[in-house]
Partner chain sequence: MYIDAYGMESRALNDAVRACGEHSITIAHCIGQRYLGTALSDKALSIEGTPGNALGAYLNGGSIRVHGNVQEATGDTMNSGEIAVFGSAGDATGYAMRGGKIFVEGDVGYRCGIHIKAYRENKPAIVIGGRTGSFLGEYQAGGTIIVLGLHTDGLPIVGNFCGTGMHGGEMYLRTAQVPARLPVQVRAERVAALPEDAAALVREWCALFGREEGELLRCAYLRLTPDSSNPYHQMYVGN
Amino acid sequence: MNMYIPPEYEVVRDTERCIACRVCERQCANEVHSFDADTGKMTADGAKCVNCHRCVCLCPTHALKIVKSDDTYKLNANWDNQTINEIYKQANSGGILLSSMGNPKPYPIFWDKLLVNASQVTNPPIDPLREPMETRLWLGKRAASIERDEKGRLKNTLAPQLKLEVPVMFSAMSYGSISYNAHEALARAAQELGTYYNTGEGGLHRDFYKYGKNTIVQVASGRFGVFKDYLEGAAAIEIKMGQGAKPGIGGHLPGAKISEDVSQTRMIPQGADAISPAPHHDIYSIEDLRQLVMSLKEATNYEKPVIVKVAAVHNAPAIASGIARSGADIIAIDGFRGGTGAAPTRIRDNVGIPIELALAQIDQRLREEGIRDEVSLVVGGSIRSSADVVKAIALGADACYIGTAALLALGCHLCRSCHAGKCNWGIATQQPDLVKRLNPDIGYKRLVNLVGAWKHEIQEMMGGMGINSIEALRGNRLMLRGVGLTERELELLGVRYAGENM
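Just the structure of that chain by itself now, the form predicted on its own.
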């Protein structure tokens, strides 16, 4: 503990309600609560609290609440509490600061500054309860032209495709960063929803090969868990070049999370840190990337689409243009608010750009070059609701990845301490006593409920626009209007200001 840093949170206990049942003590992996046998009362050490709310939710008498400490250093607009505390931490440890989940800084959220158009009178809306509303879509290269055989029948010249019943997939979260039970919940939900979940860079546990038709496997710079069965058992393969929470940075899973099962799945020693380098050591150009894309296709008999995942950065349109020419079928773009199990704090909070701007510019660049149909676009990085999905598709996406929203559905309380491996909700942990707190039978149903609800809302919003299919919405920026945006921001997004006529 750093003696210079005061506790960030205070545990407030109503002594009249508290019955000293010790539930809070048993439920807290951070050892915040303890029982004083001399007084017969519960005590709390706020310095250990990460504000996960486990104790608050499970207290049978509702005697607890966690509040932000109002203790502060001498006021200084330039040197706030967080800045001072971070300097104290680094002076004490000599190490880089690690953080979890997405960027929490108050940068603009462009989704919230975009509004959706609605149809009335001259272009009547569509009632999704009574009329067909198509949310099914396919991801992959589109045919440049229609070909027929000598009998006039259509020839199937399509490259391998991913079929989605809803334009939402579960983004990459590796086994190791999240628990076995969390992975099971994601896999089962993907199967029931008719969509896909992504293994992340940690390989695929043998128990989950049965969900292969709904699984996207990832090939990252560390090549953890990559072998023939892994590639052949999936519906698609994703090459991870970067991610939104840490562009230009590799991965790091602390040795404390490398349990025996994780060790076998990743094919690395138990208890050893899993560190993947920033670059793929065989990729330093688009030509090198093309070699890996084609190697993976060759290894799987050209039966599976290949995705290339990159972070949203300033030259993302040029990068996407190169990827589209590399032979990849799908490009995944991850914005700077994307979540992660662990990232250097400075990288997470200061590197990358918003997914909304990157998406709009990438879609525009590919259209201008006449290669938009060569690839599908999947975007992630703080997709928080069905409205964000609709706006993303209108900006040019084919589908969206969700990660943090899925974890919230499983019970995550965004305490942002995933890297510690002591997740009190059984998600970002490998400790058996904590893992069992997440019941996959309940978890997968909550995920199905969430995405099912979003699907209904997407249909309602499309119906209100007078649109009856995802395909008709894709890249239809006339359905968007901006509020509170500058002229330059509107130009980059390719949308008009609210109130402006067609």
Second form
Amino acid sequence: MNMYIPPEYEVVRDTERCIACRVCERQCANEVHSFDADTGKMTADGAKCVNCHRCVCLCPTHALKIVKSDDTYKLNANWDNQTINEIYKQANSGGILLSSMGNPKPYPIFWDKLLVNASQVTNPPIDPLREPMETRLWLGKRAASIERDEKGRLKNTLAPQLKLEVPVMFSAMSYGSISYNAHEALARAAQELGTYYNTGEGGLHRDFYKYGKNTIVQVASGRFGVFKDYLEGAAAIEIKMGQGAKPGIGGHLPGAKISEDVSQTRMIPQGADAISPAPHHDIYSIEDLRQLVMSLKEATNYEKPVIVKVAAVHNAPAIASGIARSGADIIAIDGFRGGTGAAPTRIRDNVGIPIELALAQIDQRLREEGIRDEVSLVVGGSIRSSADVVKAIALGADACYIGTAALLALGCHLCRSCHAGKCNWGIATQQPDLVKRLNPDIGYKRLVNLVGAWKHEIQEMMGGMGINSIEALRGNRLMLRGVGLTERELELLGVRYAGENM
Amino acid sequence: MYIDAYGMESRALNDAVRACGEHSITIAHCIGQRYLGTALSDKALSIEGTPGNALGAYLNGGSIRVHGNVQEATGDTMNSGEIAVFGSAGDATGYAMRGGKIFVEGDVGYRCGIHIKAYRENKPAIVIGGRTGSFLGEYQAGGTIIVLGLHTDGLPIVGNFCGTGMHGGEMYLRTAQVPARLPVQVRAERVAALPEDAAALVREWCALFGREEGELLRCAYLRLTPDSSNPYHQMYVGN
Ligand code: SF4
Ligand code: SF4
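Would you mind generating the form predicted in complex with its partner chain now that we have the form predicted on its own?
What follows is the whole complex; the chain from before opens it.
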């Protein structure tokens, strides 16, 4: 017996406005809308609706809205509808619950409890419209020995660096989990913005080698698409040890999503599952990690920085300390709200820790150990605005990764159904008819708009603080104050309570 | 070109190999230098001694011959080319190989051939003369692993957890005994003789190491293949 699960959302159509043009019917890959020839009217089956708002946005007369269904089980603060429905789903199928995008649960968001300083009277603000305001920065190892050649000139002993015009990069999203057009938009935007996008663990499509200077390629346990040209074509190489949305869980792209093109890019057969388990079975220690870091450097003639990406988990500071000693140039830390194309619900919603706390503690630990300059820190999961970026940098990050925010710019409406592969916005899908809905010419401009606007906002906030270079904001926790935080939280974040003096 | 590696640091040795314009390079007195031959595509390296970890990582063509044993992670993510070890190999040999061939005269350690995958004309192959440690061919997604079992220490031909998570490719074990605790999604069947492509690999192995091929080609093998290439198909329910 399959228990009937009432739909979560209802499609409401204003019949006065609806002209039965059937746009919604064509736009919905979930086949919610249909036309009833007998009555000449549109009907909708809310049970199939994932609330992606595609129809709402495209309806020419704005006749549609999606509302939360008010059907409810007997109200219960412990057993809410969602919890009960999940039990029914599992009893119906025997399956592991699978979700996508970031953790939607109401955990505290520390960004929203941090406030940024501004200068008044004695230390005047700087007007970014008048004065140069530097958002450019470099990622990589800063610690270098001073060596001179035989003529006494300084030798360049600095490790390779990544130059960013703005402290925001696009985080790892593989071709396969997102579409070709989404990748093209990200790559072109990264190029125009002077920043980087990240291939994820899905290989690099032949067409995108031309964006190599703005590309970070990923190496995960399955090594999909990893070969000489891939490594050499990139600006930096990221070893994926973990991901914020599913710490301790690997990637698994079902065979059904491995189209001809995706198979070529990943360099695996079409239709077979692509499994990259959480553990790298050749890495059981920092020494083993060092071996992979060094073999990648060796393969690319020590010309490219190597990033090690880990999920923010309980031991994050100790792990980061190990990574800083592994030869890696950059550590990327992904918080528990990071997005994903598919993750077991229980993992996404219950594993990992907030990025704010992980970042503050990692920066602190690396400084205490005198190795902060051995690595740069990049944080993600989730950075939602330029204010989050400013706060992250003040807490100790060098730069941020954005994933969900970038997809939102491309049209994503956070329906959290990426795992179904039928993204009506042409992002998390490989269906050609859906992919072509995302126009990369428009998409890349929207990304440039978003990050460009953030850059201006960052400059304004920096100016307000009287800081004219992003590097001077890094780890400057005196620029932050907490509100609504406990003594312990303030201590872990290393910030004072609002109202406390310098 | 001849390089005496005695006392050389890994990086200096690798730089010397990279800088060398000649096709054939002989490295003598190798003692544990790592990452030798990384991502090379057109050289013939001949190594005497014991190279360190990650020999021939990302190898993209050409050949590496080692007259001695090799350590861990030989041929990691190798794309094409050939590595021949006139001795035994350590753990994680051929990790995530996508193409090319690895021939080992003696035994290999744990986690040999895990994550190996085939892609179009690239069909990775690992042929092992002796026996293997545990976790042989874990997550194997393609390619061929052959274990000849010519070892004489009486241990089983493969260790525990052979083929866990295997979802493509094939293994041939020269034994009648099905590996202990073979996962349910891996099928084991006896084949009276090797199919031609596998036999060709065994002939290559014999030619390299100067062994008689007759007996090795005439006998029966145990063939391991996955039941399905989508092993996790039914595990999930959308939420
Ligand atoms: S799934 Fe999307 S397009 Fe389809 S009815 Fe729901 S909101 Fe509209
Ligand atoms: S990418 Fe597409 S499927 Fe995924 S949450 Fe956004 S709109 Fe929904």
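Each form is matched to the other, and the largest set of C-alpha atoms that superpose within 1.5 Å is called the rigid core. In this text, all values refer to a predicted model and were calculated from it rather than measured experimentally. Numbering follows the first chain given and starts at 1.
Chemist: Cα of L154 displaced 2 Å or more between these two forms, core superposed?
Modeler: Comparing forms between these two forms, the L154 CA shifts at least 2 Å.
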